[in-house]
Amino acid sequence: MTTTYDFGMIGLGVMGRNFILNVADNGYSAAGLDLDQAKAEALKAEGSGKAVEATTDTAAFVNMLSRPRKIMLLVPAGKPVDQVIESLLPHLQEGDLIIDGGNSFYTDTDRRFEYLKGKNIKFMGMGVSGGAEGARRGPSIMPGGQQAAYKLIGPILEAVSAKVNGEPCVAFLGRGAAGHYVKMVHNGIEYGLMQLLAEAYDILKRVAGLSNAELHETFKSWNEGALESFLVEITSHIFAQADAEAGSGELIDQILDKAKQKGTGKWTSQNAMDLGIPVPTIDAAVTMRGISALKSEREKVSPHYTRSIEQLPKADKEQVINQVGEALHFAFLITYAQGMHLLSEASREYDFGLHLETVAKIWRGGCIIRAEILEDMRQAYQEQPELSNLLLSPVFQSSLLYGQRAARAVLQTAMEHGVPALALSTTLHYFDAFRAERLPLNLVQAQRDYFGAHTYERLDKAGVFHTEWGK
């Protein structure tokens, strides 16, 4: 029996247990801690025959680990993280490493880093994406903090991460809270992609009249082309899932249309506004989850404004399928571009030192937003390391010019049939605004100066100006 273990995990829910088993499968010994005896016993049972141990005793857990200790936390964000850290401190020694692997807000990570630095304890904020299956078979891992801390844990992380072309989907991303910030933006992009897929489903079902079987086949075929991605793949599977509870039909038709959220999408939108970087597709996705939560209000409003869309002729299936697929590819590209633009600005503002090619590289496998598109993104940043927005890359220009035509056609069809497509619409308008050499915001500047003497600038000469309007 191993008496000292290479790696420690606190929080033995499904994610924590799977991550530990992954560590053990890759040649490292691991110990787990959970105050819930049942969860500790579950790890022992699942880890039978592996170099794995579990306990409910904090002191015993810490003493099981080889020094410098490497302890990862997978507990709910917020106060629970601080509580676990405090419970560990009496048992740790200088140079030990704590890794927060949850979805903590990046400013909390900065605070904890400074706090533990004062106690000579190393700390890392680390994003982990891929869900329970990813944790078991290979997630995408986004660590940040100190390079010295990463060197302690790097070999284990590289062993357990997903691999693409033999390359691990993990890398030291940057200073401070870089890891948790990148994971936050990852989740914001995830919100956007999921909403775009939901709108595509709604249009295909309500406008073109596709059955669940036809939806399954459509998304399956998309996943074999330019839209190849984890989210498109699982969406195709969802439409084929039988409703075991009812005994007939497909499960999708019986799921309540209220989407929950844990806050990372909202955090992305809020921080983007703070930095002045537009991410309207992500904003729209957060808004649509909010509207979905107002189910009772929607049910009261609907009878007063329902339009008899059933009387409109169903659109040609093949034409709509092709247009929606092209529009989705266009919108996916724009959504990634918005998220990466935010990372570019945040890296400068917060001194993270991010390399966007590396971010695209480690997102290619294991994570929820993994997609074929990311290899093209990696190439774009390899060719132009200082690229601030992917719209400026020649790699994507032809795809965007082609896809925007389909997006316009799809939105026109959706509007005629009264089908909401807020994320797709705002994505197209973002593209149109970003490619416009001149926007009508000169009027906004004039208005601000008119009512508040906020001044304006001119096109024909340098300086700041104010006019006594109407006089």
The other form holds:
Amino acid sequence: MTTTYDFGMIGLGVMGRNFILNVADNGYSAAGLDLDQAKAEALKAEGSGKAVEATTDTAAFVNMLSRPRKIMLLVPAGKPVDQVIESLLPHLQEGDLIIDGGNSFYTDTDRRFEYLKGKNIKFMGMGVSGGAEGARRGPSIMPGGQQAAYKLIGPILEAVSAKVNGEPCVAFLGRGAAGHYVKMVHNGIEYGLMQLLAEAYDILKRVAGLSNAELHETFKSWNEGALESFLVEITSHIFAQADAEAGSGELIDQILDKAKQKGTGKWTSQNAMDLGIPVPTIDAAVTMRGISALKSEREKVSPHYTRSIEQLPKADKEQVINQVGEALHFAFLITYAQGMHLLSEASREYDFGLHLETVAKIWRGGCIIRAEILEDMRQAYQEQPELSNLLLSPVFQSSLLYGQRAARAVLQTAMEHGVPALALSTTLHYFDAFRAERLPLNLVQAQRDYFGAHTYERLDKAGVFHTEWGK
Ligand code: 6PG
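Now that the form predicted alone has been shown, please provide the structure of the form predicted together with 6-phosphogluconic acid.
Starting with the chain above, the whole complex follows.
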């Protein structure tokens, strides 16, 4: 077997196949491995005429690759990644590079890095976003680890990634598990934006009575303005999709309202709690996926509480559409701000060495959360690289002040109509809490001292105090 292929991919599901075809289209030869013969055959068929080969044999696959070998894994996160690494090890040589391109938990990436370092194998944790279409036409790619490893694979990644203004949506992000951490937070933001869009849909439909055709038009027009983003765009398409199965109506109305999750949003919330950084919009999105999954319980509760609440007349369509659009813009900005705040703290805590401008830059294209807003964010970080919280950036202050009024109006209407909007309301409360110089948590501190002698600090003098309360 010749040792001529520039790049190897393990896991030839639709993402892996598309990524490899993208590599080949950019002038690199690529070999794929999958133990499932059908998947290997599918790649051979799709890649015919291109510099692409596929096999089900690990040894043959490794031998096809030029050294140092560059082998990317697109297999489900968790045990499968360790199993594939073990199966590869007997065939690899010093200096070869394994890249985990799945949604692995960042501490697993650290563990694998240390394990492989002991065997002189380079390892890189790398987020890839953009779904099947992104993998084929240009994803956003979030690699982390060691610069030396990035040097080996960087040219291929830069060639295959999405481009914005001619700039690739990939960059070496930082040390250790930086790449997988950034991808985790990307997904947390993705959860937040998706939940906000779902709430907007619910309000427009149930409060203002929009039809699917009107929803399609509304999201389409939003995507032509300040809300321009991949998620708003696909949402507009979703409302226009006919239900081929039923032969009439739109598909959206036949989809069960139970959202599944693979865990990255929950990890973001959990880790944010550990680091003491609030990301309540993401927390709310995870909570709502949980409530959605409890469908049979909702069905039992529902009949007891629906009457009397849902009998209000429909609100004025035009007014609600405008307010919801402005409220969404406000809430989108804050969702990104929460994610960026978390990245800023995580970078300090875990010594990733992240540059938030670079993160905003590579998220502008290719990924699920790509949006016009990200260019403004990139500029905000360019002007203030050490900015910990985007709420402090002059770039966003007037937009936030403007949008918060609409968020209040939308939430008032939603609450009157009994339509849940947990993510939007928690986003507004987050904003109100941050802009409050004084929160009522002095009372919490007093209570802690009252029952547990946990002490408190005073506004008027330094030191730590305790009071024998009630005596
Ligand atoms: C992406 C997506 C991708 C995947 C999510 C879905 O960036 O391309 O985020 O990674 O679609 O993992 O996550 P859930 O199954 O948890 O919704």
